[in-house]
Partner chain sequence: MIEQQPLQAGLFSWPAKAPELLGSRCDNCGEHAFPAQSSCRHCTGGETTVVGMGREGRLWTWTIQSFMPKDPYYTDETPETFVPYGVGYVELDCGLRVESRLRENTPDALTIGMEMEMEIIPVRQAENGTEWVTFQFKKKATR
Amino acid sequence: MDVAIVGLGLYPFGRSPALSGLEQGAAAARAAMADAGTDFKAMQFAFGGSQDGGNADSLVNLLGLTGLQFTNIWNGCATGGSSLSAAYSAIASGQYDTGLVVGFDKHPRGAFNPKPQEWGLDDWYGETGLMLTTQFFAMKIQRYMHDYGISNNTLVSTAEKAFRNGSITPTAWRQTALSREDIEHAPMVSEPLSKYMFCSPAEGGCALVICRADIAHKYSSKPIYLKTAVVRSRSYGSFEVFAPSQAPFVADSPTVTASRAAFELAGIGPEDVDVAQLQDTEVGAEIMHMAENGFCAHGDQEQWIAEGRTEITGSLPVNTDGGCLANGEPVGASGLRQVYEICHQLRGTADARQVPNSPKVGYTHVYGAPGISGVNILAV
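Now the structure: this chain alone, the form being predicted on its own.
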């Protein structure tokens, strides 16, 4: 059974002190259902997730007590991708016709700094500072820069693109374009990553209405077809968040295995993708994920970014809405925001950030602790 996305809803990311996380999720869900011309009574199931904003299934108190199956999903920063993958399977299996996918969050200010015990780690791991994710990601990109010749100039260019794209995205949290000088001279957080090279924990919500492809035109004049939704976890030897040690060899990351599986299931290759959203917890993540998702060879990012290939007008636009850097990261909603943006690009409704030449195929990739990647391939 083919699957279509027919409703899009987003409560803008940032800070909303007057609203709870649940209320932001409910606002996004209502917007998605209105976009599809339907209501909560028509939803046969829902999958949703949040880290700090409350239990997603509690949304029924705000949306309606209809008795539907509502399943909470929690997979770190890959929560949104995992929720969509579960919903995709529910439709593709023939079990359901129509359903809701929703994510939201409301994080406190400051970097994510979870407790080691919650992730099966001993206290020493936190005492070294590696539970503070800024330190881990800085260490990872240091190694990558050394191994593949990536320069600091490329880090700066990636951040500059993110904030420039955010400045033309009405729903982005950070809507001020920053100059290279702003980024280069910003306070250092964790070498080599400065203040404007990291995303920030945030608030917000995002929701999608999905259905069987053969009934999609009942809800939308331009449905977007979800060709595949894949989630993979880490293998022994991959170098991931909260890994307490490194194996004597380096295995492929879960992003590599998820990407390969997604392309195989969709029957296309990286060269067929017109626009992409790649996880950019920080600028190094976007750079590394370009290669891990198969779009270029390791080290080629230096030339790609210098030539502007990932710009909105480039050969492979990446993070056209500014990504996590400009939008912030409410964990439960972040992966769904990526899909929301790609759907607007494929619909041709992205306004100032619209990719030219009517893109036909879009790609999203989300990555979360402790090494989980979700990949979606979408098409018109």
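Now show me the form predicted together with its partner chain, since the one above was the form predicted on its own.
A lone chain is what you will see next.
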């Protein structure tokens, strides 16, 4: 059974002091169901996830006690990807006809501060100052720049694009474009990554209504088909966060394995993709993920970005809504926000950010600690 996305809902990302995380999730869910011209009574199942916003299944208190099967998903930054993958299976298997996928979050201000014990580590690791995701991201791109000749200029251009795209995205958290000078002169966080090169924890909600493809026109005049939804975890040798030691070699990351599997299942290749969302927890991630997802060879990003190929008007627009950099990262909602944006691009309803020439195939990629990647391929 083919699977279609027929309803899109988003509660704006950023800071919403007046609303709880659950309320932001409920707002997104109502928006998605309204977009599909339906309501919660029609939802046969739901998958939902949140890190700090509360239990997703508590949403029934706000949306209605209809008795549906509601499953909570928690998979770090890949929570949205895992929820969508589970919903895809529920429809594709023939178990259900129509359901809801929802993610939301409300994180405390500042960087996440993880506890060593939750990651199978002893206290010394955190106490001596090694338990920071920012260090991992910086060390990964530092080595990558050394191996493949990526320049600091390319890091700056990637941040510049994110905030420029954010400035034309009404639901983005950061809607002010930044100049190269603003980015270059910002305080250094973790060499070579400075302040505007990292995303921040935020708040927000996102939801999708999905159904059997053969009933999609009941809900939407332009259904978006979810060709495949793949999630993979790391294998030995993948360079990952919170690792006191790494293998003597670097193996393919979970992004590489998820991407390959997704393209194989969809029966298309990277060259067929018209618009993409790639996880950009920081600028280095977006750059490395271009190659890890098969869109270019390692090192080609230098030229691709200099030529503007990932801009909205380029040959492969990436993160047209400003990605995590401009939207912030409410962990539970972030992966679904990527799908929401791609669906608007494929519907032709992305307004000022619309990719020209009616894109037909879209791609989303999310990556999370400690080595999980989710890839979705979408088409009209």
